[in-house]
Structures are given as structure tokens and as C-alpha cells.
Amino acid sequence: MNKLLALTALVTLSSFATAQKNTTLVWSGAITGPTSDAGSSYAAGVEDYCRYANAQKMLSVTLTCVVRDDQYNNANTQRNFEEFVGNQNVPVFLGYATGGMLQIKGVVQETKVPTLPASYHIGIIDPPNNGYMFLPVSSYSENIVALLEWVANKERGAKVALIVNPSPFGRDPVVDARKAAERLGLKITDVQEVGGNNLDNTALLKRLEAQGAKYIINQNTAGPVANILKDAKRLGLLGKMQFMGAHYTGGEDLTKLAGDAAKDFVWATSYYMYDEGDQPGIQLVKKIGAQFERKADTIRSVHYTSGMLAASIAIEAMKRGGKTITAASVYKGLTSMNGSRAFNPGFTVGPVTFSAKDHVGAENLRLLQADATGNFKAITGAQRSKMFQLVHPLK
């Protein structure tokens, strides 16, 4: 690592020897491989976002813009970091997996690259080596405690069972899940991994049916939950059972996959959707969409936003961090957004707010639900969970 520094300190002397002309913008994640049913609308996002700045000279210099598919392999991940901030000096490192940025979570304490994560672990950004990660919205473990409050609300002493990816993206949020349960007066009767070759859940479901689980919460991405929830409509259990989920489990991607299988789906997350029209960051989503000639299920899916709001933090913590752009400034800029001065690219229901001790943007989120025809509405408002700060204090 120390090679890595050392290279990062003489690329800089020589890069800003003369003024600077541009900058570049990384993000490596799944365009392929596992998770990639996610990953690639977000990929298309930070891609299209990044080319809509330069159209718009948002920034001084000429923005590069670099989308690099790492397969979901954490080696990948690490070795695009090494070449891209200790080669090629780049200010901020757009990362993607769970695994991955907590592979390279020391690397970048050690280099002091502000870098923004799509995955949402609240392990991230605890301690240690805890300075550069930031994540743009709300947390798994919060969006699955904020569905066990309503849980909760509904009917205390109710049995949960979770299911989850058999990944540290699935894994990590169930401590928390277990503590708020305990507080709330719930039972989790049970805790799967589950991967995307779940062909045939009966085995599950049954199992988790003769434990008396009402209310089931995924941890995963969109095409396993889709294939349990078409199993559970084969076996009679949609309205016996309440299927629920943590931000990437649902959406249209959902409800693409799943058909009316994802109807009454509960779901948390922080972004607008694609038919709240009225909101200015969808109605931009539809615009650099349609732009850049990308298609309509792209556009649609909530992780082409999320590609989105990634790419303008970034941008934004360029544009105010000073006329030289660098590590540090990039860091001087997200730090500044707080209070009134807070970063509102209008994609979540909530500003993005970063301090030197806050690193979670957009803190707030809501519940929604799939109706028949499979668009989620809201059955909440912006709020964030009372009992996740109690099971999971900022440290």
C-alpha cells in the first residue's frame, strides 16, 4: 500500500503543476455477474448523470467519465481502486458491493479517497476506517428495522422470519434486525439464505408456514424475491403471509419479474419513484433517460436513480470543494452538506446531508406498497426509524 501512496503523492505533484483541465469519475460494480439485475441500471445512471454534467459545464473542467464492471469479485473491486486513485489520481471512488467496499474500507482510510458505496451496510461506515465511506441513503439495517415498526404497529408479539442473501449484503443487517425485534416485542422464528438459483421455494415456505411466520422480511435483490413470491402464490400463501423487503428487493424491478405475485409487497426505501411525475429529480430521471436513448425498463428501475443521486454527490462535492479538484477538496465539499446548505438533487425524499461525524445523505425514507397493477404508493411519509438509533447508535 505504501507503493500506492507514493505513486498517489507523485501523480499529484506532476498533475497540478499546470492548471487543471479535468478530472475523472469512477465507478466500479456488477454489470454482470451476480446482482447485476440491480447493478446495470445503475451503472447506465452514474454514466448518464456524469454526461449530463459536462453537457451542462457544471464543472471547470472536463469530467471523464469511466463505468468499469467488476463482476461482483472483490478483487476486481480492489484492483480498479488501486488503478484508478493510485494511478490515474482520481478524487472520489464510486464502489458497488457490500463485500467489496468493506475490502477496500482500509485502503481508502489509508489514501483518504472519499468513496460512495451502492451498497447501503451501516458496516461501512462504523468504525474503524470509517473517514472516506459515505452512503448516500439510509441504511439495509434501518430500512428493515423501519418494516419491523411497522410490523409492530400492526400486531405486537407478531412471528417474522427473515430471508436473506447469502452475502455480507445479506447477512450484516440481521444483529440489528434481532435487537429492534427483541425491543418491539417480536419473534424472528427464522433466518434463510437464499441465492438466485431458488428455483423452487416450497421447501422454505412450507417450513416457514408451519413456524407460524406471518410477516416475511428479504434482505436481496429483486429476482430471488420475485421467485419466492411466485412460489408463495402457487402454494396459497400471498395474504397469509406478509412479504415485505429492504431497497433492493423491490420496485418495477420487482414487480417486472414477479407480475401480480408482488402485489401488497411492502417495501423501504428513500427514492422517488418513476411515477411520482411531480417530483423535479424524476421528471430529470425521465429527461437524461430519454437523452441518452436509454430504454424504458432502464429508466424505470429505482437503481437508475440511485446511479443518479451517486454521480451528483459526487459532482457536487467537486463543484464546492474549490477550483482545483482533489481528495481533499472532494471531502471539504460533502462535509459542507449540512444545514442550509444541504445537497438536494431532488431523486430522495430527504436532502443529502454529510458531516465529518455524519456519513449517511439522505437519512430519510418511506414505506410503499405494491397495488394491483404493481406500482409501489407510499403508505407513509418521509421518516426515518425511532428504534434504529437505539439498536445502532452513530459511533
The other form holds:
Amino acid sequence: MNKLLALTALVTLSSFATAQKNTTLVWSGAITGPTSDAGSSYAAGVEDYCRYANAQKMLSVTLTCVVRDDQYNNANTQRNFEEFVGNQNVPVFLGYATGGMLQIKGVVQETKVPTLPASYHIGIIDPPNNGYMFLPVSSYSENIVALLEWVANKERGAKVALIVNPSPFGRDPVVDARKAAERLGLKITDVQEVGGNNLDNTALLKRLEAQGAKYIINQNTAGPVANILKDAKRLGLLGKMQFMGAHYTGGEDLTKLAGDAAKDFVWATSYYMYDEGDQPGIQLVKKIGAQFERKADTIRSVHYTSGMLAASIAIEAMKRGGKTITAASVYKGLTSMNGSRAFNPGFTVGPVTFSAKDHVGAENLRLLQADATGNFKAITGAQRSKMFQLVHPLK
Amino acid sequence: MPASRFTQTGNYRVRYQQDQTIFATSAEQASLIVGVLLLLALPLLLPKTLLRDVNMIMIFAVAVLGLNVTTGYTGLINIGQAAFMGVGAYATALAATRLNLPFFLAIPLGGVAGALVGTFVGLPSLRLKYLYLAVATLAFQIIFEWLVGHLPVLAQGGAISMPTVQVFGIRDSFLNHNRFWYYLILPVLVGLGLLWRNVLRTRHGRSFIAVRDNDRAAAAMGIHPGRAKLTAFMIGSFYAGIAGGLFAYFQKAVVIEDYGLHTSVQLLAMAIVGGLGSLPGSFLGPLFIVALDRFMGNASEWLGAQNIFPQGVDAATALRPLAFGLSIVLFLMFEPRGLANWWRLVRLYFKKWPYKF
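Could you give the coordinates for the form predicted together with the partner chain, as opposed to the form predicted alone above?
All chains and molecules follow, beginning with the one already shown.
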């Protein structure tokens, strides 16, 4: 009997020791399907940073990097979560789409596995079931409120129109935007929904022009925004209207699609740009991209940087959590990222800070404007929206 | 009378009563019992993640059964089945969260909501046929998505979390989720399958088939084609509503993206691949499509790891949608009667095997 017990203990210990040699970093997102233009670069960022971390021996264990295509399908996201969290005990889950992330909120809360989405929808970290969801950067809502603040500084009482994606991703910031506009003395003349099949926006733009809307804020993806900009140029509205947008509207993707119609577009994002080569994070992006022989378009995409940020946060949290990497230790590592222990991989315009109550990572953002060459140049310093705290107090 | 109660090598039916039996032989009854027993034991044999796929197959099978009622048996093309599922899902979610109804009342309520909306949406079928009716149901799909996206009570398409279910003291949790729901979905699927099998034996079931084959001839025989069409829409969308309610609980939240046009197309593909107008096809179609998707997912992951494709081509991940499209085209070209026909051929072979004449 004693021998049997000793053997059991030995097997348990040896399997425990084996488990400590490896851990898995998994990302589930859209490499194909809707929004895969952003998803494929994001996936490359996650994968490459993970490989880089292994090469640099950032952790005492070997990281297995898994990048799963969930095709923007919520059921596939859930299956991936169950497979990796339930069966393989992965200590942290990197997710993607708004719908999928909203759907797994309850399961994330139940399993207590920290989860970092690529969607910056504020509802993901709103109560209930918000204990283990962490946004890597500032939310779409804060992006839009910051843009409204910029408008209010330029022109008090200005008329603003919102063009949003017909989805929870697009619609959610509208409530906060309305509240902020009221406080800022701005008038929201219209909220229009535009999806990815907007081939002709003449009627939309003429309607907004007739309403006297001078500032058009987009909460969408780059494709539909590019079509709007091209139509605005054709109609001679680019000088009369100032087009703006939240994180997923801008960057290289927009200038590539819209060409010179993207000129003067004002964009809110927390990330540094590819052409800011003096930033250590961008130097790292270029180095890793070249090391793993990524195409120039992929490396230049802000989504490649976003994927790297998500992976770097997860790996840093693993490192900080202690010798044994578990969901609890990753949570501990994540929530230690504040004050003097804030994490700054250099990808964003401010450090990544988390605590038990603070679930927004890089809270700072900048407004950038596209120049004639298609590059986005910062027109503000790193900042936080003052109004956002008032219209959407985070619990 | 058949030569044997256990086997049947020919058609020995001489009375209408015999023609209306669900099971032609004792072997069929026995095989159903054995099949159900095997299904009951399945969760003990399958890994957890595979069980999730089985649950998805069963939920889709309920929806495809409904689609077969309208499209397969009555010939009314329906491209909005996912929207009917969505009606059921949202109705179930509202019943569970606003009215605090338990799941065993909320899910049937979802079915009733689906049936009511389905009957209303079926009204154009009184005047429209074929492609025109397809467009009408497609319109409903689009209207449904738009409507949900604009209604604050439905979270504008965002997530409505479902309450946790408890049955006989066993609570649905992350660890037992798939097994828990397997034992709840299975009886619903078997029950609804048997119900439809019984409806088919009634004058309603026969009138559906008559309307599908030739509605003018059906009218000449005294069948009211309009009533038959609306009844078919009502039953078909009831099944979809039930599937939506089950899906809502199984996914733990209702999100509009799950009930979009792509899901409707997927359900239609399942019905085609399984075999339109066939009961076994309603199970085989979802099984094939979900298994194909799973297999292609694994294959693409393996291919991706081989680094044989140039960067940016994403040939590996394109395998899944490619296989999906290709399977529909190939089935339409080479086996329009679907997998149900293969099932029929296998059964036919064993009827004669081993050469008992």
C-alpha cells in the first residue's frame, strides 16, 4: 500500500514537473471571415511576439503559441475557449471579436481565466462578469469622446454626425457620445449606420451636409470609412467636413484603401505608428517583423503592433505571476501592473496599467491626422479624455 | 403481413393502417431503442470538446428539421431560418431574464414566438413561389437583423446573458456544461423528430407533400394549399424557435451575430447535404457540415504549421470556407438527394443481405 502511495506521489510530482516546463499562449480570432483584414495582421503579431519571447527566453518555461482561426464565429470562439481553458488549462486567453467576447464573459468569470480581447468595446469590462476581462488599450467609447473634446475645443456648439457600424461594436459608443456631446455643448445632428457594403454614400453625405454637420465621427472599420472618404472627395466635401474616427477606422489600412482622400482624417488611437521609428516599441516591431520575414504591409499595419501588445501583456503577466504559471498567477501578474510596476513594452503612447479595479491597459491615447503622404502625424500629446470619466464611470 | 416481424424484404402492406405505422418492422423499433441507448452513453465515450460539437449538431438538427418541414416537405424556399432561430433565442432570453421563467418554460415560449412570427412571415407564400418566396424570407432575415440592432430591449444585438440552469440539483457549470446540455438537448431532438414523423402520417403531413409536388393538383383534391403552407411555416419556425432557445442557453448568451444570414445559408446547406425532405437527412446534414468544418479546421491548422504557403496567401485557413462551398456544389451536382439517399441505399442493401429471397 505504501509502495502504491509512493508511486502515485512520484507520478504526480513528475507530471507536475513536466507541466512546469511548458505553457500555452492561445489566440482565437478571425484570420478568415469578416474583419479578417485586421485579424490576420493581429494574429501575425501574436504569433511573432510569442516566438520572439521563446527565442529571448523571456520565461523559464517554453511557450507553445497557438493561433486559431475562429472565422469571426462566436461558437468557434467558445469552442476554442473550452478546448484550451477546459482541457489544456491555458492560463490566459487572447480573444478577438466583440460578439464572441461578450458571449464568453460569463464563462471567463466562472473559470477565472484572464482574457484580453482585440475588441475595445467598453461593455466587455462593464459589470456584471467583468472580473477577468482586460482591455489592452483605451475603449472605442473613450476614443470617440476624446474626438468630441477636440471638436469642442475647436468650435463650441459645432454640429457633429456619427457614422457607426451596424453591430454592437459600432453602436455601443453612441450612448456615451451623446452624453459627452451634451456636456461639451455640441449638437449631434444624426447617427447613421453604415456597413461594409456601402458602395455609394452620396445620399448619406448629402443628408449630413444638409443638416449642417461639419464634423463626422466614424466608429467603424477602415473599409467602409475609406468608401465614405472617396465619395466625400468626389462630392467636394472634404474641405467642408472634417472626418474622424476611432481605433479601427484609421492607420495604414485606411490610407491604403482611401488613397489621398484620407488626407486630414483625424484618428484616435493608443498605438505608436510604424513611421515613428524612434520609439523602442516600433523598433521592436520592425525587428521582429524582419526576423520572421513578414511582408511589409503586415509589419506596417497597426494591427500587427496590437497583436504584439496583447501577447506581450500576457507574457509579462506570466513572468510576474511567479514560478508556477496558472490563471491565478497571471491574474496576479496583470493586476500588479500599476504605479512603479506599470508595464511599458513601447507599443503604446503610455504604459499598460491594470489593477483589480482598473481593467483598461494603455489608457492614454493620441489624436493623429493623415498628411498628404498618407502617414498619420500626432496632433495631440498622449492624453486621456476628461469627459469620458464623467459619462461612463468605470466600476 | 410481412414475412417476419423482425425483417422486411418487400412491401407486404395491405391495409392503410399498416401503411401508417411509424416502424415497419420490430427491427426498426429495436434499432431506435439501441440507438437512443447508445446516444445516452455517448458523453461517457467522447472527449469534452467533441461533445460540444455533438451538441451543436443536435441543435442545428432541430433547426434543419424545421427547415425541412417548410423547404423539404412543403417546397417553400426559406432563407430566413436563422432569423426564426433568433426570434426563439431572443424570446427565450426575454422570458428567462425579464419574466424569470425557468428554462423548461422559456424554451417552449421561444418556439411559440418563432411559430407566431413564422406564420406571419409565411403569408407571402400564399401568393409567391420559388425564387420570389426565397427573396421574401431573405427580406425577413434582413429586417430581423436590423430590428434587433435597433432595439435597446434586445441590447441592440449585443449580448443578453442567460441565467444558469439547475436540474434535479445539478447546476450547469463550465466543467459539466457540454454533458449537462447534451442530456437536455437529446430528448428534445428525439421528441421533435418523433413528433414530425407522426405529423407526416397525418392528413396535414400528406397535404404538405401534395402541395410541394403540385399545389394545383392538391387544391383539386380538396387540400387547402394556403392553409398547408402557413401550417408548414408555423411548424418549421416553431422548430427553429426551439433550436434558438436551446442555442441561447447552450451559448450562455444571445448575440445577433449567431443568427445572421451566414447561419441561414449554413442551415440550408445542411438541409441540402443531408437530403431535402428527409427525416434522417435532418440529422446527417448537420453532422456532415459540423464534422467537415472541424476536420478542415484541424487540417488547415496542420497545413499552416508546415509553412508551405507563401505569406499572405492564407491558403491553409481558406480550406474551411472552400470545403463548405465545394461540398454544397458537389452534392448538388452528384447527389442532389443528399446523404439520406446513401442511408437509404445502405438500408436497402441490408434488407436483402445476405440474399434472402
